Every structure is written in C-alpha cells, then in structure tokens.
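Just the one chain here, the form predicted alone, laid out as structure tokens.
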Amino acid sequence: MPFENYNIIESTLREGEQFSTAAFTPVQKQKIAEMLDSFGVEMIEMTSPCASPQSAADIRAVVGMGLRARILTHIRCNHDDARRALDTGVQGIDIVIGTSPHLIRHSHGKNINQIIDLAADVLSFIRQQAPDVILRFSTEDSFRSREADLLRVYLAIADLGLVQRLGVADTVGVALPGQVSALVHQLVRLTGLDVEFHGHNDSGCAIANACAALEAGATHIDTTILGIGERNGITPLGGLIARLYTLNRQYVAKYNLKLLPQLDLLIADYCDIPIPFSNYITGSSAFIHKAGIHAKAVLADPETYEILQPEDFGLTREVAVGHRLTGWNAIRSRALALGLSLDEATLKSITQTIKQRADHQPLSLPEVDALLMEAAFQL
C-alpha cells in the first residue's frame, strides 16, 4: 500500500520562512529542528546557504546537532549554490529549476534543452563532489508546465543516473489531485525513481493533493508546521496526518503523535499568529461537542461523532453544557464528574433551566455547576 512507505520533508526550516511573520533566530531554528526530530520527521529541509551569511551558519549548527533526521537544503540549479550547500556538510540537497512558461519568460529565461544541459552540468558536479550525497531534482510550478516539457525534463534526468528523488512541485497551489496523481503515477511507472510532492495551499487543495501524490505512488511529501509558507502556505503537518491517521492509525504510528500539539503552538508564538479555530487536531473546536444528539451519542461512544481520538495527541475532548441546544445527557455526564448523583427527573429540570437561561445568554461552566451543586443539596 502507497500510504505504508512515505517520509515527510519537513520544510517549516525552509519554505515556512517565507511566511510573512516568520523570522526565526539560530536559536529557534535549533529548537524546531529538535522537535521534528523528536516528533520523528524523516528529513528536515532548510533555506538556502545563498539567502544570507546567517542562513547558511543555521544549516551548519543544525547538522551538528546530531539529530536523527536527515538534513537537507534547497537551492537553484547553478554551480554557485551547489557549493555553497556542499560546504555545509548537508546530507541531502534539492535543486529546483522552473519549467512553466511564465517562469521561462520572467525567471531564469531558459529553454527547455537549456534547462536539461544546466541540470545535469549541476548535478553531475555535486554528484563528483560528494558522491553519498541525497540528490533531488525539481521542477518549480509543475502543474502550469507543458506536459511534454515536463517529461523531456524528467526523463532526460532520470537517464543521467544521479538523483535519487523526482520532485513535482504545484507552486501556485492551481493543481487538482487527479492531475497530481496522473503526473506522478507517470513519473513513477516511466523512471522507477521515488517522487516528492510539494503543494501549496492557495486553493485549499494541499492536503488532498498530497494524499493523491502518495495514492499514485510518490515516497515523500513536504509539510510546514501550521502550513505555513508562500502566501497561503503549503500542506500542513497536522493536516497531513489528520488525514493519513482517518485512513488508517497504523500510517502515522511511526511518529511521536503527542508532540504535534506543542510543535504548534510553537510555530503559533514565533510567528506570533494565532492556531486557527478550525485547525485539524490542535483548533480550540476540534474537540468540542455541542448539539444534544451529538453529546449523547459521544458520551456513549466517541467514535460515533470523532473520527480522531484526542487523547493520541494528549488532548481530551469536551463536551459544552451552557446552550440552548444541550441535552440532558450532557448535563447527567457533567454532574457524574462533579461526583453528583442526581435523578433523571432533576437533570431534565436543570436541562430545562439551562435552555431558557441561555436563550439569552450562554451560561458558563461554574454557572452550570452551581445548579447541579443546589439542585444536589436540597434532596
């Protein structure tokens, strides 16, 4: 099965930087570096050693930590970065080149036959340089390329024998996951070689995109802590495993699940944003259930309305008491935790006071308890 054997690149190190609040010091990069490792994150992609003096010392003080994930950097296909990222004693680099129109004409202005002659001139240098190095090639805006562009490209590459990794990247965020998965299905059936999805999220498309890149075949998918990147960002690491985990628990029994919630909120604090309600597994909602017949049916078996268990990813799941949609299952399962014994006749009462009070305004949990307490004190 596709969805047994992939390894996430984990790029908050790299692409998250281009977020527009992200400015990470030395010491911060250090810390998210060590918790992906922790979190078990098989490779760690980080910015380019040509974007600043400092850029490139981070990458060196990360690969000496030691960490169990490997390291990796992202660079243009020129000789120029090619060195530079050798001389940080990288364990993997990934070249990147355009081949869109738009990206031919306002980028780089090579042709095609140009574009295959550079890659391999660059990657044959690094392959001499370092021959145990991990070597990936990719297109830049992959989905808004000319079809036949792009397998000229690949194929001519994949011929030259010094990369182990494909990489297709929908940098606009404009693919559907049928044109992911019918690119890298080629792309797997015609060079043998693994393949990297890289997708942002201008279109909401990422997480499903990259659940279709592993469906087709591809053997690894980058993701930003939060989903934070370019513009809108790129597929999210909770909600990548969100969806991976509704599949099947087993595909991410692999990682440290219970470290996800504190590798957001620490993105969250240095990017000084907040966790989105609605974020998959650490949003304030995530757990929360309301409507009575929710509450009932949750009360009795979570997995009736919760198709992710909170306490894999140490949080607990909650049930809201001080509406007018509560039921009085939920107000029965509040004073059982308040160690209260009340009859059913009493609970349904205090439903019902609930309900009106919070027609007008919700009641709060220490208003709601205070009912439960007199109710239990006067029998």
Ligand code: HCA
Given for the second form:
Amino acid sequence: MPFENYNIIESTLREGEQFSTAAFTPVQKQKIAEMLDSFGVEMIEMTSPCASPQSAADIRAVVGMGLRARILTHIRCNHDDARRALDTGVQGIDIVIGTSPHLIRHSHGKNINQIIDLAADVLSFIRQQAPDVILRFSTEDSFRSREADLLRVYLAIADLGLVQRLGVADTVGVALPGQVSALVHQLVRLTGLDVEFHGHNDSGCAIANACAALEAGATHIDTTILGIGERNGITPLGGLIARLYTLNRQYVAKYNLKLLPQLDLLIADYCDIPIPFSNYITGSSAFIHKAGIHAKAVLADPETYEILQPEDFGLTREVAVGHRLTGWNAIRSRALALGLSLDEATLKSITQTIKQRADHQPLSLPEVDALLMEAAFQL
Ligand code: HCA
Ligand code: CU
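Since we've got the form predicted alone here, give me the form predicted together with the ligand too.
Zooming out: every chain and molecule, the one shown earlier first.
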C-alpha cells in the first residue's frame, strides 16, 4: 500500500528559508529541527552550505544534535557544492538541476547531454567520497520539461546505480494531480528507485499533487511548516497530515500529531505572520461550528460535520452560539455547560432573543451566558 511506507522530507529549513519573511537564527533553526524530530518527520532538509558561512555552520550544528531524523542538505549540481556539502557531515545530499527549456536558457545553459554528463560526474565524486551518504537526484521544473528529456536524464542517472532516490519538482506549481501521478508512476516502474515529490502551491494543488504522488508509488514527500517557501510556498506539513488522516488515521499514526499546533505557531511567530484562518487543522475557525443545524448535529455526534478529530491534535471544537444563525440546541448545550437546566420553552425564547439582538450585532459568549443566568435565576 503506497500510504503505509512514505517518508516526510521536511524542508522548512531549506525551502522554508526561501519564504519572503523567513530569516531563522541558529537557535531558531535548532528549535525547529528539534520540534520536527519530536513530531517524527523522517528527514530534515537544510539550506545549502554554499548559501552563506552561517548556513554551513547551522548544518553542522543541527547534524551535531544527534536527532533521529536524518539531516540532508540541498545543492546545485557541481563539484564545489558537493565538496562543501560533504564537509558538513550530513547524512543525505539532494542534488537538483533544471531541465525545462526556461531553466536551460536562463539558468545554466547546458543541454541535456551536458546535464547527464555533469550529474554523472558529480554523483560519482560524492559516492567515492561518502559511500553511505543518501543521494538524491532531482530535475527542477520537471513539469515544464520535455517528457523525452526528462526520461533520458532520469534513466541515465538511475543506470549509474549511485542514487537511492529520484526527485520530481513542480517548481512553479503548474502540475495537476493526473500529471504528477503519470510521471511518478513511470519513474517507479522504469527505475525501481525511491521517488520524491516536491510541489509548489501557486495554483492550489500542492496537497492534492502530493497525495497523487503517493498514490502513484512515491516514497517521499517534501513539506514545510505552514507551507512556507518561495512565493506562496509548497505542500504544508499540516495539510498533508490532514489529507492522509482523512484517508486513514493509521497513515499518520507514526507522527506526534499533538505537536502540530505548536509547530505552526512557532513558524508563524518566527516569520511574523498570522496562521491563516483557513489553515488545515490549526486555522482559527477549523473546528468552529456555527449554523444551528450544524450545531445540533455536531452536538449529537461530531463526526456528522467533522472528518478530523480536534482532540487528536490537542485542540477542541467550539459551537458558536451568539449569532443570528444559532439554534436552540446550541443554546441548550451552552446552558448545560454552565450547569443550568432550563426548560425547552425558556431555551427557545432565549434563542429568539439572541437572534433578534444578533441581527444588530453578534453577542459575545459572556453576553449569551448572562441571558441564560438571568433566566435560570430570574435575575
Ligand atoms: C529551488 C528549487 C526547488 C528544488 C526542489 C527539489 C524547486 O528553490 O532550489 O530539489 O526537490 O521547487 O524546484 O525548490
Ligand atoms: Cu521548491
């Protein structure tokens, strides 16, 4: 089963650092790595040591923490980057090179034969220096590359027998789930290697694409906390968890789900951004039920309107009561929560009062409570 054996490559410390407001300090990077490790992600990807002197020092510091998660770095396909990556002591090296006409023209200027030769050279060098390092080769902008070019490159690299994993990257967020599925399926079938998917979210498909990749046999998915990354980012960790949980809770049982809200809050704080209201699991309204008919059914059985159980993430559901869409079942539930037992007629009359008042302005919870207390104690 594709979903039972997948790994998360958590890239908040690499792709995430490319987010507009991310500038993690060494201490913040270690805190993020520590929490991701406690959450249980299998791999943590860090910015290239070539990015800056501090970036190299930060990799060494995180490697030195001795976490259970394997620490990877991400480099361009050249000898100098490879040498510097090896110097950091990382357990895995992710190599990427552009194959789309856009990148060939505007980034490195090499043709497909030159890309294959260079990759073979760099990968052989790394393998000689570090027989045990986990090696991954990925094309950048895979979905705007010519299919024939892509397959030539991947098959040539697979034939070398030097890498454990091939990566496909939807660098510009253009792919549809069907396209991701087709490419991943082909790579799995033709090479038998592990396959990683990295998907940007420019057109809102990053989670669906990650899920399609897994269905097609991908073994590794890249995520970042809150989905931060270049432009509007990539597959969010929490969104991927929500998607897999709803397929089968067992698929995410290996992770410490109760840490997810803290991870989202941590990154929101470090990047000085709010958690979006619409965020998966941790958005402010993710577990708020409002309309009367929803409230009634959720109070009877939360599953009626919930596919995720807030308790599994250390969160609680809320039934909003002080608005014009409220219903008397929700009001009764609030009364019971306050230890008040009011008869049906009284509850219905309070509900009408709330609706009338809410037509002018929604009531706060203390205002609803005051109405219930007044009725209970005839204040
Ligand atoms: C980048 C590009 C990348 C690489 C993805 C990968 C992308 O910023 O270096 O190596 O898996 O989206 O193509 O993030
Ligand atoms: Cu990316």
